[in-house]
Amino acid sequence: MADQIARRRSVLDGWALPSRAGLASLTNAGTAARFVYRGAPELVGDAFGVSLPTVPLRAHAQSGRAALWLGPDEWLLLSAEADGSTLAVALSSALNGKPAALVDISHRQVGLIVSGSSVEALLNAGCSLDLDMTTFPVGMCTRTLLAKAEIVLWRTAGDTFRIEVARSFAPYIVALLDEAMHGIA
């Protein structure tokens, strides 16, 4: 017993994503640490070692690291570290008592990465957001909805789009893709 080690696992482990293709397919983004910071965004730019985007609904990433412009003094910084207890304390430690709020939220959510030629029109079945290339390019984020859930949407190639949602809904949208892709052509 004492040799047991509790690991942190995603609510997609052991799933098989749906994918239809070259058109479409969902995969899991893995474990990651994720922080929703509100304040200013030099306070913690060097602490994360990227900086805070400030033209809205953009992203920067570098490193494995990226931060999601997500309101006028609010980010979702994400790391592809397993364990965020490092990361929390150095950012804790950059904001040192000044007016800020960072708050981990690396189990209530789960990251999915949506991909293929058919993309726009997959997320599109749930989501009245214009996905072109042209008004949506690479490097843009939103919060926005993918049928009845809330989501974070992050454009990361041109074919590529992350998913960041509440682990209760993950189910959700996992069906609702895996419907929509009957769909599309």
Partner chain sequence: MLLITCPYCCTARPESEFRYSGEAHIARPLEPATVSDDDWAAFLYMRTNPKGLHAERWRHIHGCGRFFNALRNTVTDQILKTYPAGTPRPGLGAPAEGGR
Contents of the next structure:
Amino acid sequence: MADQIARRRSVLDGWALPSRAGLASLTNAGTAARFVYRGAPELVGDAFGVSLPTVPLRAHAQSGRAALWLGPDEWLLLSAEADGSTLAVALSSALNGKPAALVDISHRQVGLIVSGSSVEALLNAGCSLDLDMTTFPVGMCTRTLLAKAEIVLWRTAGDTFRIEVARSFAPYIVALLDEAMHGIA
Amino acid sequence: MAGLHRTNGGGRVDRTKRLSFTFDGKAYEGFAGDKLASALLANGVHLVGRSYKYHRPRGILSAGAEEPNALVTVDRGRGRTAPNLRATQVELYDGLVAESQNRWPSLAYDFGAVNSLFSPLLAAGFYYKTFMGPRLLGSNWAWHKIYEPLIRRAAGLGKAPSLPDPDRYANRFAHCDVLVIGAGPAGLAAALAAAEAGARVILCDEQAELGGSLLSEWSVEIDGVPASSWVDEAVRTLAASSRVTLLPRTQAFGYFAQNFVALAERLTDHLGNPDPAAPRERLWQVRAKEVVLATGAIERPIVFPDNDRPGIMLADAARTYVNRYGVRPGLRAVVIAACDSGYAAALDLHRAGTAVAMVIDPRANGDSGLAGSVRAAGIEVQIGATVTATRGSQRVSAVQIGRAGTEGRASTGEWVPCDHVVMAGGWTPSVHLFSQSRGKLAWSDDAQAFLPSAIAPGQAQRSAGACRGVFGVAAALDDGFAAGRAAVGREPLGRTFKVTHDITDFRGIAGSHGAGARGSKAFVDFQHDVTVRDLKLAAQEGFRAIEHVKRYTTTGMATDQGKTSNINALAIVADHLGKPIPEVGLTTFRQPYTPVTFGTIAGASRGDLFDPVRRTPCDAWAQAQGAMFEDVGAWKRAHYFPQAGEDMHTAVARECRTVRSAVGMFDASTLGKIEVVGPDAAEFLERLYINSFQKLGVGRCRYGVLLNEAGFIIDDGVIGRIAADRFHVTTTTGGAARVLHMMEDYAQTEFPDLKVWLTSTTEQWAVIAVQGPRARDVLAPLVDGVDIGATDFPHMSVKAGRICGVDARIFRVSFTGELGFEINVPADFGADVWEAVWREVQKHGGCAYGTESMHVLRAEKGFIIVGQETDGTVTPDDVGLGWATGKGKRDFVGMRSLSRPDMVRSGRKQLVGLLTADPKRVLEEGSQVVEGLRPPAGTPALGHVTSAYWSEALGRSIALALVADGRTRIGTRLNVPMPDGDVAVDVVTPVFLDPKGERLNG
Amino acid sequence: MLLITCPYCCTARPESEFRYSGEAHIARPLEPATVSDDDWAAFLYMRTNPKGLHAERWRHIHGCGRFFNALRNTVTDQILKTYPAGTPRPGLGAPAEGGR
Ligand SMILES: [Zn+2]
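Return the structure block for the form predicted in complex with its partner chain; the form predicted alone was the one displayed.
Following is the full complex, with the preceding chain placed first.
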């Protein structure tokens, strides 16, 4: 019988996340439960508690849960880590026998919060999208590139974005944003 | 400070802030706001460089980015040496250290100037002829030992620093409604108009101060205030808007499709003591809805004999030095004015206290509106005259005046002493960026210039002001304002600026005014030392198109890309050929407009940030153990784990021995993983892989082989059925992204009828392989709720269970031929589970092994590695995997191709094993396999060695190879020719160990 | 860098988010086994490679992940229209040429 219990270790453990006073800061979004849902959005019903956006590039968030449109049949579902197993059961039973795919990817990627008055300039060091509030408003999300790594970028507030990045690319993203901190004013 | 060359007041330098600097080791002083060029001129220094080919003394020709002569190296300390900077652009700071270039031993006494004596040898086409036909100069020996080194030493501009660049470079992607390039009158007015409408505006200018030509005006007033004050007010207005980004010191250097423009911003080079952490430069990658090009115009030199002596300068530059920097370049000037800017320069110099000896207008009917004012100032004006010769060794000392005759020849006349010659040959609109944007240019007889004509499709832009031939302050302001309004969709007319003391005639003349007496040189391209004679020689030798003349003479091919010389060169060639200019053509304008540092283009992409480096959850442990790593794609994988005193060979031998005799653990986390889910998941895999999946039971695994549509193996991996509608597909490490892309392609476009969805789970799982006879003993104490016994958990099966308290997918699979498991745990648990397994492995005398041992162990079993045994031309049958093909399948990707004639012919290369006659000899991977001994050169090979290792288990070397008709050659002897002689090899089946698989079924 | 309008995201994105995937409207035969060697070879390898308008496949690989088709002028490198995979090649309506 197993007498040693493994602990969860984030790839960001031990990283000093960079910030520049008054301009921008990077923080760890912390562990989370994550699922990729693929299929027709209506099949999920109320099981997630937050409706899946059908407008492209939009996220719905409420009470600690969020559904991010990644593609016409693909959503990223985010929730608190503690919530993960109950949510998995609820979603699986709602989707039982239905033509859809639910995959737990809680450990596949990590979340980073980037915020500050110069957050757009910071991200635009590596992200070629127009991040102006008129073209990338609060609630918009997209998969895109940050320099040489793929990320999901989600604007959660005027001066705050959440980055979701695959585990092994997280150190690169942190180092890149650390470098980019020197280039903002 | 020596007052001789400073005006008494005025200008935009701060006379209260003195800055010291050195040039070629000598100390000087300047003012804040000076450029290196203006500060040198203020100190009476005109000789600043030696020319490229003839090493002639050269001075400062211009006051801007077009400068061909005054190239300097600025040394900011270790690794921070920047060569080929234009002294006209280098901002002065306290402590600046600048050096001249292209001279030895010193600027004043340059040894290379003897090149001038050999100048007939260096005429047009010298380099061309030399490089194209070295035998012209004698034997190849002489070429390599004498001529090439000589030419290389003599040529070249500046020296590249040898140390790594210690600076930091930033990048910024930006978007705007209107990008205005150039902040002269047209650009400022355009930005004001666009900003007024609330648009997002970026205004960039190469100079430290916005204002462009307005900064060089003395008497012009705009809307009742001096031009200089009007600029300050305009900049204040723009800066006050949060929607406007002002970018001084920012050169737009590249204009690409769909209004994508690259800008280089200089951030710290103008500072004496910059923050070492701050970026030196920033690359802006701007996507603009509209672009307003307000890039102005560049004044042309006048082509007369020996027109390159220090002290000879463009009129616009002279006005800039006097009016903007408060510097008198000379004490006694001769002005050659083919347009108004020459007359204006005469007036400005006169007002600033320079004696203007004479204004010469080479136009036969030269008639400037300013001639009257010049005469009124007591300055002699000669119409229809030109300069026929100049004197002065390191500085012009006199010019000879002659009457302009027919065909540019001039009769000789009186010598006029002077230390400063000012030339106004007319203005060339700066259409470089317009042309880069693929816009079409058209020759305008009226402007005597190429002007923007048709805008390229996909670009949304307009040109305004002098760059489209609209000259003069008032016209440029009005034109710019209208362009700014139009760019934001407003009706173009808006505002008329009231301007006084404006000048309007900028057309001038182009071409040659006489090649001069024998021994003199009339320069066209100053930086590449191209003369009138060179151009005529090229035309005589049969070059008709300007692109050919350019390559033959190298005119316009220097770092300045001929900004001051192209139109003169064109006019001279056209004149010589008796053709109109547009028929001779125009050379292409290329990015970058001015040289851009490598650092700016590289940005953060260097060192650790050059590319993402991917590490697994178990990586820290491996590092702590002292593992050696190898790159596999972007991943770092533990290659082997050397213990004290071990080299790679001994470490790998020990690791292999330990796995076969006890147990080893291996980090397989980088394997690609795709979760294939949906009611049609099995059917989907059935259509993609060569294997059958419909009947694969839940909890069972299959080794899948994936082909491309052409029938060739592109990937492989174990596929486990987790549930009726859910498969856990593994791919090779390098193939993960490619396979997912291919699967998406088929799911979306070829088989949209199937209800199946794909999700990458590569990084969701940490994968720990435990392999060896003791593998089960290692796992037993760690797992929970799962029976891993041989009966209940046979080879090629998968179970969900718990290990170290966390949910896991446990595979019973083997890539070593031993009893083996691959434990998949959620990645964040990977490090802890790895350590727990490690503790158990140690109890059983086991070890951790790396990718090298993994390769050896699988080769002993004849397992292929995609990309090593396959190269994109290999079918399943070629590598003995025909057995994997699902029985009775009607179709899968690549199946139809397998029956094409070439795929079933005899003679295909097949996978075999090779055993060297000398068991100690390990073959080299990639070496060729042939039939006979000592094959003559050109003998076709039968195949090649794909893998070769020392096998500890067999106590000898082993190899895998692809050999034509290999399976029929089993039992025969072939040869592998090597530099030290043929290596005899026996062809055997590719499974070297345990062909019955008794070990892995244990 | 080109801008490409993804018909699923309904927005223009930089070329770097996309991957080119060859000529469009080449359907995989439904019954490959019945296809002759020559026809199969043509399916595998023969492409039109036109000078001018070319219907081609792209994937918004670093975006929504969808494959779609585009009409691109191979002379000017302009993408004149994008449309979902599986829909027929469209004609070029009014506002295709020119700047904006
Ligand atoms: Zn998309």
